[in-house]
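Shown here is one chain on its own, the form predicted on its own, set out as structure tokens.
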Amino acid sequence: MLRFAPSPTGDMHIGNLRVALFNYILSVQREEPLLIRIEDTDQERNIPGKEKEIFEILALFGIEYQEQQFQSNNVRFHRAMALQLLQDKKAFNCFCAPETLEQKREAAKESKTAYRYDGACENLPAEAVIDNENPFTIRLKKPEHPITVIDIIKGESTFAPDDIDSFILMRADKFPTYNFACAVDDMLADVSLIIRGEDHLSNTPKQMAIHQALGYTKKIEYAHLPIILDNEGKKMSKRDDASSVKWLLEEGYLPEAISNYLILMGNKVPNEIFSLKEAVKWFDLKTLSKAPTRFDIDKLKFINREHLKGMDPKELSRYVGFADEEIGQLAKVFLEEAGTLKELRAKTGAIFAPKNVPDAFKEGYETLRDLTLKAPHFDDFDAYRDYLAKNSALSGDNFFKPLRILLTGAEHGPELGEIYTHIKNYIKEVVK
């Protein structure tokens, strides 16, 4: 079993996708079900409607999966086995005040040492275990010995006690925390690979101390993926625009582009544009770079106007609003200069709206519109141009500019023969 567990606390990121898609593709290569988990335990962050938000986009980008689940259902066994390491002594009831650790986090910092919990309470009196009069937390005791996570990516790292620290497993509200909620989830699941983030490496000894003390044996994979940098290098934030999926989205990026680069992303490929079935084929996590990688969206649009290019024009033309072949090779007459559906739409949508004309132009454009819509119908452009140069007395930038404008609604653009090829039928209706 494979899985991915996004929170259902705001907008899905690429980083997020990039998961979703590199479990997806293990999960058909290794013939193991993939599971979906919506960790949705930390309930103040929780935002409606985004794990329906979640299930939409993971279907857009292609993203099959066997199981689904959700985190809070499975809250009693997180409690049971919270009881189960308080009664074998491998956890403790901690009654310590948020304030009192405050305090104590503070002093670490002016003293620039890291702050670890102290061991307050972990040497109670026994009837202290289980009170029930007290608000208490429930902590891990620190593991006696380094723990070593061996990742597919990162190669091996290891922790000591004192970096893995007696952390909490259950919050004062009863409610577990993100470690111990997934490493009970994780071995409830039988999970086989955990491909996530570089941003859990230190998580990942936390939960491999839970199993540990639960006496989980099961041997589980890791494979932590380097962060994502912005143009600047800077970690890519929540904050930027281009780090959500849904706004890639409305940009007018294709799934298939946006999953494309995400798995071209300091990766070895063997050729730049692909298909996610065809990346299914190849894929291998040992090939991807330790390193960040930089998320360059002048790279993802060359990569989405390649994906536009190798597109049915009559689907094309439904992206960009009509249903009609012809409009669909009329949109890939403008890939040049537009890569993404938004820019295509305006693009074509300009042609059919009324047209901004300037007064320079304002005479010679009604001049044209007339011909047209008095002419007969030209197949040929160079017959459609002779005609209305002929009738109008116009030349040079006093028609082009002007006719260029009445077809394309712009004073710059491709071959307006080009253009024509694909409008001829609709002429009356473009300079209407």
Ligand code: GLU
Second form
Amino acid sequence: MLRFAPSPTGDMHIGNLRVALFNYILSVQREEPLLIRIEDTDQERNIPGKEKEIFEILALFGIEYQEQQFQSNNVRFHRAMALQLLQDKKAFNCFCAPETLEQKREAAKESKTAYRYDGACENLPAEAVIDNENPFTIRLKKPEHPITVIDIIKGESTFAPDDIDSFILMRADKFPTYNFACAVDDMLADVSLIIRGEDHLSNTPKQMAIHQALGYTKKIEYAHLPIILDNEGKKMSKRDDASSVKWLLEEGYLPEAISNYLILMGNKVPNEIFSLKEAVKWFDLKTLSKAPTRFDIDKLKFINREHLKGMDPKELSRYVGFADEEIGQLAKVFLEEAGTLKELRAKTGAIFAPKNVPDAFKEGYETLRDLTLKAPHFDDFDAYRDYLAKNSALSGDNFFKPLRILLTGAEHGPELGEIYTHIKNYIKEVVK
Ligand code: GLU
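Could I see the form predicted together with this ligand next, after the form predicted on its own?
Every component of the complex follows; first up is the chain already shown.
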């Protein structure tokens, strides 16, 4: 089983989508099911409706899965396993007040040492535990030996027991921490490979320590994906518009182009433009770079344009708000200068919208407009142009500028002849 475990705490980040795509690809390659687990145990950070958005995005990107879970439904298992660990003396109740812990943390900071739990509650006598009415957390006893994480992308990293520390499994509100819920759920789902972001690398030894304490011995493989940087080389933050999958979609990047780019970045690929289905055939986690990769929106736009070029014109026409193939072809003419659906919509929309005409061209514009409304149908642009030229006595810029504005609503753009081919059957509507 593979799993993608998003938290419904905000818009889906491209880093998360990348994790989802890789999990999907590996699940297909290994012929193992994929589980989508919504990690909704953090009541305070959950945002209602975000889980629905996650499922919508997965569907839009063609990420198929076989199982789905809400982590909050597993809390009874988390509690049962925590009790088990207490009974086995692998975990202990900790009554330290949050303020006390905070003071100790501050003191460590002042003395410039890394804060570690000091074991205050680790060996409390049974009576002190049973009679204690204070709220408590449950901590795992820190492991006795170092833990080595073997990662498919990053290689080996070893973590000392002190770095793993006696960390919290269950909070005072009786809900599990991320590490505990995740470790238990991965175990219950029989997960064989965990692909997730690099920011979780230091959580992995903790989750392995939980598995060890529970006596779970199945070997799980790990792959931690390098972080994505913005164009200044800083970690791409949630505040960065382009980090949000929803924003990219609204801007008119196609799902197939976004996934193409997320698979391509920081990777060795056989060719630059491909579909998700094609990537399934050759994708290999081992060819991914260990180093963080920069998110390059211009590259994404280039890829988007390539996918738009290859798109069925009828489909493209629907994407830009029309319903026939001809407008899809027309949109493709604008791909020289436009790279997203939003930009294409603006270009094709301007053709059919009322035109803004600069004063200098108003007269020429009106003349050409009247002539066009009365003219017979011309199949050929040259014939149409010659007809207008002959009947208007306009020439040079005074002819071509107003003509371009009349036909496209813009002063610059692709060859008029190419545009005319696709609008000639709607010409009266275009100039109306
Ligand atoms: N809910 C965690 C996240 O979104 C999951 C990390 C994991 O895959 O374990 O970052």
